[in-house]
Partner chain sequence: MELFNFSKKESRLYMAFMHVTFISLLIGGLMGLLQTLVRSGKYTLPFNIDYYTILTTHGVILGLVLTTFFIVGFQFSLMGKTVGISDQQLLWGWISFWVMLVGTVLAAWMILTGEASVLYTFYTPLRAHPIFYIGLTFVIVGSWIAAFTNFRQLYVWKKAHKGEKSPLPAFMVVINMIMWFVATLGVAYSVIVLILPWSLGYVATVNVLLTRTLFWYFGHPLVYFWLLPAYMAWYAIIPKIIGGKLFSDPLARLAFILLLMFSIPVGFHHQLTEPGIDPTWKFIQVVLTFMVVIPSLMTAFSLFATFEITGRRKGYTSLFGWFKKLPWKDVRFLAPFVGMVAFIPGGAGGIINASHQVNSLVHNTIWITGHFHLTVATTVILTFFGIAYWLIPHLTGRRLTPTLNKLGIIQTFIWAIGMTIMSTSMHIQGLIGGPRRSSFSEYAGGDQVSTWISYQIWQAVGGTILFVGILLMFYIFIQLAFFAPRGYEEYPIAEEEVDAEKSPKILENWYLWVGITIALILFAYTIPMIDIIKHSPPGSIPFDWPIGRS
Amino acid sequence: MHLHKYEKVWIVFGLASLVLFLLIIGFAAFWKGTHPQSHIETIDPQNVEAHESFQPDHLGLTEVADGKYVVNIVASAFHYDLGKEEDGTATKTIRVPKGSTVLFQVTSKDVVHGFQVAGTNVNMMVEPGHISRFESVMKNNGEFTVVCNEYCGIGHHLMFGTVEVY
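Quick one: this chain alone, in the form predicted alone?
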């Protein structure tokens, strides 16, 4: 069988591209630890308060160990419930020290929402009936805006908050 010179070039290019893509996927999976979720915990979206993490007293930031934090959030129609401040007002800013490991646990009561901390690698889709989790090390100082990046209705633009890394 005779292959034309250009056919050989394209076959080599295609095989090299395949090998390159497989190396990138292998690097991401084994060296960086990027894996698809294998277990998603379910929750009753009509009664999220029944789950210990999403009871009103447990919402917001909790330090679980030295330098390790958990942030529990309930997303609902045009609002992220980040808990309450000491004076009873709604929390809009989560403050964590630089270099902290933060586990974000988010669920939704009504429709699909997004949860993105702009400027970081935190980006999740939040579905009713599921608990979305993402752990990240907050490496850079600054204020990062929390936005809903899945259109959830007419008040979608009102869903925001702030993560302050100091």
The other form holds:
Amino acid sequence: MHLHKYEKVWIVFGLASLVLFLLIIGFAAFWKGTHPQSHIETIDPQNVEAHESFQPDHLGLTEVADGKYVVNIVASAFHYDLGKEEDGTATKTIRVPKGSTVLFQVTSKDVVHGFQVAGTNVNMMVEPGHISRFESVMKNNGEFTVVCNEYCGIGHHLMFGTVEVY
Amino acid sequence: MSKKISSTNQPKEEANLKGTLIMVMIIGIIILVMWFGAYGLFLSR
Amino acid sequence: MELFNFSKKESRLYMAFMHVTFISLLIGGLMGLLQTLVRSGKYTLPFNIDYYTILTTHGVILGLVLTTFFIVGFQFSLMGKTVGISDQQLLWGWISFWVMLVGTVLAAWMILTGEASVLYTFYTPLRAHPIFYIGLTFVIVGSWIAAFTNFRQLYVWKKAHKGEKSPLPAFMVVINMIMWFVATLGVAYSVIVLILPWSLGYVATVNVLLTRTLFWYFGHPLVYFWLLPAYMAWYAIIPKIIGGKLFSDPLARLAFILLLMFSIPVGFHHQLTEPGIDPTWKFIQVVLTFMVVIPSLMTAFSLFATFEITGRRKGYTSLFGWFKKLPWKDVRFLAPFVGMVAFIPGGAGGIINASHQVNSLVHNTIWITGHFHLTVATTVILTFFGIAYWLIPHLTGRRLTPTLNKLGIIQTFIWAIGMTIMSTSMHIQGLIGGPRRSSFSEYAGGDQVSTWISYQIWQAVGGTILFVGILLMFYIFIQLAFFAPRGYEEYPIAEEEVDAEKSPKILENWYLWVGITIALILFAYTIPMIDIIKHSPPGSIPFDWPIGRS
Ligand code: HEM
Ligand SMILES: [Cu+2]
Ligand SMILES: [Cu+2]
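Would you generate the structure of this protein in the form predicted in complex with its partner chain, following the form predicted alone above?
Full assembly next; the chain just shown is listed first.
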């Protein structure tokens, strides 16, 4: 099959670009460990409390080491359970200092949800029966809206929270 | 349809495709710029 | 190439598909307009209509119904033109049409009564009414009937033309239908075996990740099923419209073969941020996804080369003289051309989406919606419009008059402007985190959210312009179908150069290409599928109330 010489140039250029992209993301993924969220652990969606992380008093923010935090969240239509404040009201905002490393652990009690801290790289699907985990360094200051970005029913757009990096 | 076959109907290897090469290269550059832009944004977050 | 003339009976079948297409465009377009208006925050739907009912209608009617009807009808016409259709095959054509239509009506009935607000992806464990799933099954089965009729048409032709290569359009149709059949097997299994019994209550639980994985095994080839007919027009029809010849028959076939092989084993690029799938397998499918870019790069070259060779042959020998002299005033060319241009940012955006961890930048943000309104709702749709301008009068024995041609050009401009505004603002809003598939919401307030809303207002501006474009297109369709003056409109099919290079025989070795396709699918999916099934969590019971069914 005949290829025009410029077509060869173009295909080689295109292939080289694609290979370059793959090398960059492959290096980041396999050497630096920045895979997308791919946690494999499963859970019973009808009994998420059986898992230690998702017991009512383990929900929300916990500082596990200096500058290291874990946030446990149970998603259900149309609400993120972030635990309770000291005065007993439901937590709406997670506050962490700039530069801290935060591990988000989320699961769903009912349907599929999303969990995105908008404006950061924390973006994962949350599915019943699975635990979603993603660790991120909060590099930038600001108030970030947490949105459910997978359709979960008529109140889907009312499902949100806030992460404040100070 | 025009039929100026005489001198221009050469076999493909000699077809002049300079304009085509420039056009596709522009596409290539757009792809590269957009991709690195997005990757830069990803890294900054 | 020998071209067949359409009989009246034949034309009627192809037109039937076109009628459904354009009625769908009108209904779906109205929903699109309403979505953008609601999302602007300045408008609420009357009669307590739920946003997600509208959105489901929009996605199903435009993403699944309009596309499938147009494609099946257009592909039937390509087969009829180049390999012919027998009376019996024509009957099967009608059966496929009616089966698909019954399915559409069933699904639409459930959606419009609020029994199926599950969006066009119908992710479990949200449960729609069983009739919705039955309707979808009918649509798929109807399209299979069309696929097997097309296979038969080419087979019969081949037997009568021993040793000849198949006509290029027929070859391309068969490639697309093989891909469609192999891909829909996954979603058909999911709907018929996993979801339907569960929705009827015969089975208590469903494996959510498995149904999603089967959906996306189908979902990526779905988008290529939309794109390939546009490529057919670009490769095999546009050269004729601009007064040129095919650039290269074998390269066109090779591109289609590569598209067949690499369109299917790539569904994980829609599931990159999902739990329960090994990241290494995700990455493997990312690599395969990048492979499917190559035939599109080849296509870009072929198209420009066709334009350049044609222009130079007409005597425009300066570096870009050939470009200036393209038939810009011919809407049969202009509309698909604007579609091609939209595919440059559309395709580049697609590479970003598929880039493994970078996907988290855009996943399920409104960027994605901006992306596929460039690819399907501009590239594909404008090419389909470009086809309709000659196909419909060809079928109805009328002419595309200069006035209608001019209206078509205006339509193309309206679409380009509306989509530039809507899609650009969607892309930007997505990059700053705005979610897709979401009704208007102020969330917890703050700067971030008010910026999102300002882009949503721009989307309403673009959406309104687009809807004007849809009204105009519908008007043109009605004119071409019923009122344009009687006459003859050409069915343009490009010829090869007289001295064209022979196509290697291997390009028509179907066993080889289908074999490689299946091997690649098995490679990409077997181990992760076993993992998903072996490590499956307790299944999910159905949920009716979150979507407003109780
Ligand atoms: C008047 C023209 C159009 C307008 C104003 C429009 C507007 C929209 C908007 C605003 C959304 C996103 C809503 C959301 O995520 O909440 C959307 C989604 C969508 N649109 Fe369009 N659109 C138009 C034409 C089209 C066309 C022609 C197609 C396909 C051929 C199409 C296919 C889709 C699909 C598949 C979705 C996804 C639905 C989902 O996420 O479930 N649209 N459209
Ligand atoms: Cu949601
Ligand atoms: Cu895809």
